[in-house]
Amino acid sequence: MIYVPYDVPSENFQEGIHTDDYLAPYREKKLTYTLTTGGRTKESLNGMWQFGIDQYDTCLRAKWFEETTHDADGRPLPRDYDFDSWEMMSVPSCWNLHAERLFLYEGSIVYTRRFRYENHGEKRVFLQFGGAAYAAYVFVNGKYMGMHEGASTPFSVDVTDVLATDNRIIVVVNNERKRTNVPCENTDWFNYGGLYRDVDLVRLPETFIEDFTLSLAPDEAGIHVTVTLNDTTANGTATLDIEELRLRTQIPIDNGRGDLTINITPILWSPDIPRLYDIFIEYENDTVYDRVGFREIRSIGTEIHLNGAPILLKGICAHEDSVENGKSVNENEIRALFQTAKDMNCNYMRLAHYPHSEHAARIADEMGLLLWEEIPVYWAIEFANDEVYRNAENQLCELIKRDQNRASVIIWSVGNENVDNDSRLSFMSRLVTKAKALDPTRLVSAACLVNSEKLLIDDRLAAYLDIIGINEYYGWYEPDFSKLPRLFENSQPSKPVVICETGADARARHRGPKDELLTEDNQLYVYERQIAALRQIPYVKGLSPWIFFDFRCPRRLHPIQDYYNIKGLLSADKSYKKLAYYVLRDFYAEWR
């Protein structure tokens, strides 16, 4: 489709130059499909890709992906690109750390690579992207496949009909901050860009298992399994195999879907006993494999119950960031971080403020760490914009589908620190309803603001939530700490409250009097007062201070901060523990 202004003669109109809304035809084809890839053989397309910095979006404007080399009469055409001679960058990675000139770059980068493909009897082939920050436009062999919005959730591309023996893939990735993005242009973390998670090729039969869930059966003994096929007309039988439970049973499939409750009692998963079972689900020529734990999470009055017993969430917030790899953290980094959290006596972590790597929840399953996962409905997005809502809902759906079988994930969060107005209430309450419809086995929360004038937990969204999350910084952004006990006294919620943020900045190894800002001693003092206040409040059932480690943030221009948010209990490289780390560790050891 060519967008030509009505008052421009078409005979002298040049599409690549004169089209203002050149993205419009691309945006008409959204990529919102996500495969279940667990246990399937995936062929990695990671490694070295060619890339070009495309500040003016010329690849999309001039359709470089068509690789037109000659005109209609066979005469050679000049080109402003040469894909195969471009510089190379590792995928996955964040481009900001590839070269100094890219550190603060915001815009488009064109990624490309070639790969060979030979059919081994499969009928369907997909490209699977773990994450591309923020928007990704995908082309295979000159054909536009669609675009995906949202930096942190996976998406799949059906490339069955476009593959050849030799193939070129092009992905235009754009990380511009925009008012209509989710999150929008103003955040409190670093704007990493790039193909920063895995890219894989997945081969499948004609009819395959598109989705499945396993959980404890609600209000009755046993486990519940659902299976969804890609073919909504398919009828037949799927098989569930859990050898450790001596279970092999058939699941009737009717019109592409089956569900079954099985009277069997597994050992329940918990942080103390992170029991996982190897499960296999088969349908005709397709098999999926996963390691799944079974547990129950509920809110009852002002308590949180795990497997029928009250639990306190002893946690910490964390961004997905590292000095060396930025947002493209690897499994070893995740494991080391989670172990440090457990050493601090944590049983819970809030993964802020967007979906972290899919490896995080799988590792938390293994290590025994409860997770709060959220989507970046962050601060002041355009709540009245229907397109923005659809974007946020799609990111929520992609996150839930990715992690719905992870026992460690107990809370879906629909956002962080939004003003309580009518459009926001409508927006976020719809997200809560969607989350509950997709997954009734977990709790839903959001990080809410407190009423600083009335000194009250006062947010209309709380009526829709299972857990009320609040961010409060008494002793820091609000220096008058005496307001915190009054806020707790004034508030008498009927639901459990998790203090999902609190804290203070401190530069690692910077010491001074306890009332001197940005020192470890001042941070320690804030933590000591916070803990003393929280001990007195029976409805506070969880704590995840801000934040586990210092992370990059261009908002922080004080010379002591040096472009980092330094509220971490660890230094940015995670090698040094600040004083407050130890007081929180000791508190968690005896908090009952």
Ligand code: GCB
Second form
Amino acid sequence: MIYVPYDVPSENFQEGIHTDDYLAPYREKKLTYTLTTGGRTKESLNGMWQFGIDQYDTCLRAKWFEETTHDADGRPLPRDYDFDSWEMMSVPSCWNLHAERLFLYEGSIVYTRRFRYENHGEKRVFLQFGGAAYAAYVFVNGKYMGMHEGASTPFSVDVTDVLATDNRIIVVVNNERKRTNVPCENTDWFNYGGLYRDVDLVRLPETFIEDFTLSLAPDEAGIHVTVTLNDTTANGTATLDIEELRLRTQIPIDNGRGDLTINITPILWSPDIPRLYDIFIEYENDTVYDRVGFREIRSIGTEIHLNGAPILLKGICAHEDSVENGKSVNENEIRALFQTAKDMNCNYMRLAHYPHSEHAARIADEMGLLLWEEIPVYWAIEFANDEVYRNAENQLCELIKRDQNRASVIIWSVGNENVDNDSRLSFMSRLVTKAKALDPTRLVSAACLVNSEKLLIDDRLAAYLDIIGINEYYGWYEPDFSKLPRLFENSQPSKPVVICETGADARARHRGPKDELLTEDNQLYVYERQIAALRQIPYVKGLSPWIFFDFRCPRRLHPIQDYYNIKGLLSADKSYKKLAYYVLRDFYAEWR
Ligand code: GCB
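Swap state to the form predicted in complex with the ligand from the form predicted on its own:
Now the full complex is given, and it begins with the chain already shown.
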């Protein structure tokens, strides 16, 4: 990797130290999510990894990953690191919660571990990363494998040609906030960093199933299956097995791709009956397994239809955050949260503002919750920047590829609260087109702003969306509540509207008169008025107030907030329910 910086180096120039552009050559090689893991057999590389806090990015600048110990003539070279004697940290986890000195750290951390590998006859080997916040530079046995951008989507690394018996992986993870990131520097949530999701090794034959989709075919024609192999010249047949449907059928593969509609009627998946089927797809020596449900979601006029019948989305927004684990939430935490949502009579959740753990949609599939999933095109993205667009689109593709077989996921959201200007319209409408092209079986939405001057729902992006999501804070950021009924009356949308955010701050157990801000009583009052207003409006087909539980937030410096966004219905540890929780629960029990 030779990189010549902009000015001609002089004889004492040292690449990496005397250039600020040391990242440019690394950025030329991007990693993305190429292998749909589904329910494949994986070997975990989770556990204790060594780490070093590399504030000045010296690993990348000085190429520590080469582990050069001697010069060309055999003389020992000084080193500023010693991987094997570094401190340990658990993977997955957010580094911020590992040690106090890391709580607010924003920069690079070098992770490394050794592992032994023995070939069991496989021809291809991949590393799969569930997520690294925000950017990750991956090295295996001294070789640079590429970098991944985006904190919340998975990525794959083909390590077939670099593995040995004893191996070292190095991952430099950087969570600096940058103008050109997606999201950019300013968000309303905590900037966790680290290797905070699973790291796995996957063994494969030479030709393998890279991707597969199963969905209900349009017009009740049965189910539709697609299979994509890594080899675009492969011809043959794949086999689909769904024992519970007594189905074993062949899928012709032509130039690496197969595509079949099968006339069969599965029991449909719904929040009430979350029926899933074990499926196996086999091609030569490769088999993938998954557990999938079949359902249909459509928008018709101002209605949303699930399996042919109109449905109201009774929901709540949630961040991926926990007091103990930050963004690295575990399956038990997700399950407990989803159960609390169901106890609140929810059939739906908005997973804001970035892709949550892969486990979330799997658990929602099992438990019967509909999901809105989102990419972090949040607030003021650099919409006119092409590279930023490619990054956002890549995050969208990775999310869709990861969760395309999850029946629970019904909506892809392409962003949140972005100002309606020309570059944003072009950026986000391209994302909508992309989502629809990749996945015609789901609805596309975005959380739009309302026109607060004209009191209208009139975002130009709405023309591209299947559902118009709106965030409105009447009774809170806009204290004049009387504007909300007027806004609803003034608007004549031809599509379903979902209120994807509304809410108010309330410190748990803090009581007072209903017009005293930050009390539970005031939050309750906002919810009561919001509910009364939306009951009158037939085109509002869904609600997901902001937010399920209080979450860490560096923008909230009032002592009552104490660096938390306290719009939760639950306290941050999720153990305490504020008054508004019960009002929403009772509303959902009878909203028809
Ligand atoms: C919003 C944002 C959300 C914030 C929320 C708030 O409109 O979409 O990310 O956290 O308001 O609490 O201000």
